[in-house]
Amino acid sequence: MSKYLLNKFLYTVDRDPDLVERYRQDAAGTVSWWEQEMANQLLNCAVAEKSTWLEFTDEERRALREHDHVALFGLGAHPFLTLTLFIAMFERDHGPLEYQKAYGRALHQHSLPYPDIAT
């Protein structure tokens, strides 16, 4: 499990629109594309220098493709990353803050301590 590479790609998707828009009409594809083509990047370097060992475990998968933000944040990923990704995506389809309000609710579950965040 690498936390590392949860936190990448929320970030690397939520600060390109089209890849926001991609990640919202095919979760499933645009998870299998990111890992086969994005996740052994180095970023902010020359595209040639790459990492070779850096994949997803299948529940990390499944997480994403299922956007499961609860899922997401048990296995480590920061909870801000998910969240402002997850308002890009899905706030459109609610009125003011019921999104935010309604994935609050859904981490009622988690209580302290809460899941480790360091990566």
Second form
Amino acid sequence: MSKYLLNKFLYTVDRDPDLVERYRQDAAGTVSWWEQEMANQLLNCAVAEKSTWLEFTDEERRALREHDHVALFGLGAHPFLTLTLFIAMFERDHGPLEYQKAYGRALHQHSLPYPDIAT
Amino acid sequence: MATVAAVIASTHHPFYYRASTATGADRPPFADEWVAKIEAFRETLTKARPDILVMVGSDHFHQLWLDNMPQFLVGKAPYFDANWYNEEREFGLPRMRLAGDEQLASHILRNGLDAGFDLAFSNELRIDHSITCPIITLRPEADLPIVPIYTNIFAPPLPRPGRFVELGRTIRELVESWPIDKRVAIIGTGHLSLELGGPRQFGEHGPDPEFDRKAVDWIASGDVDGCLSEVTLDSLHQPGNATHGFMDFMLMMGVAGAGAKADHVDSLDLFHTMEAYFTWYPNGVPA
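Alternative state: the form predicted in complex with the partner chain, after the form predicted on its own:
After this comes the whole thing, all chains and molecules, with the earlier chain placed first.
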């Protein structure tokens, strides 16, 4: 389990307009590039000062590559990060609030307690 | 000595700016009622004639991140830029810049540390909609210096509800012990029941109207003990997965004081979440 790394992906993509578009258009390619180049980058530190141990599990990688927000919820990714990024990518393809409501309906298999989001 | 001119607790709804400025077919049907309630709420701050605003909010993973996450943080800087790209993108919020009051921030930090709160600090903080929403609703001129205080209601492990109440009590004491003759309003924003990114989001009402009704009663009547007897970190999952933001309301109940009845109480039932607005005048209702 690397909930932290899932969140780091969602966080770093969401804050970068170019990456939001890149992830929308080429999810698999973006995830592969990000895991290779960005996953071990310490934010707010010089680029050379990298971590050495961060990688996705197979299921985490698959969920990100397939834009599978239901799986991300189940894996304990922070729901605010997932929602914010996915609205940025997909709200434009729908009428007002249609996407947000469908996003919630797709999660109806989940009842309380929800998956733990503590990192 | 400083005077607490007003204590204000509010929800922070990022859609207000867009709803209130929309015209024609883009203007939602609830906008006029919402604006009227906000303008009445704004008047409660205006007539308190504040010089400085202490603003309690919570960063939404903008500047504060999981590699270095403070539980409580005070911004001490001459200026605070405000609002972020993803808030412009999703909510249409404008970029802003607010002045800071470094003297009051220093007083809160030094004496907060001495009072048992290991407060983090930031000398370069870009604030987000948890603080700019109440600027937009309560002081749209954005002309007063602020001291931002961030709480972690977002990234577990979180401090427990009682700790938020205690911090609120301490903030009140710290402001009242500041030996400068200024009128300080203490403003904090949080949520009632709220679901974000879960199956109960974006419903016709907030996810738990019964919780919202009880919460408004607790806050309006200053029932700190009743609130603390029912609200725990575990219980807050029930009304909605983002309801831990209610702890910022509990912090403001600590500022207002146990048993302090709010002088202004209002709410508005909207889709997705309920709005709620409270003002106390600890030193009497201004003329």
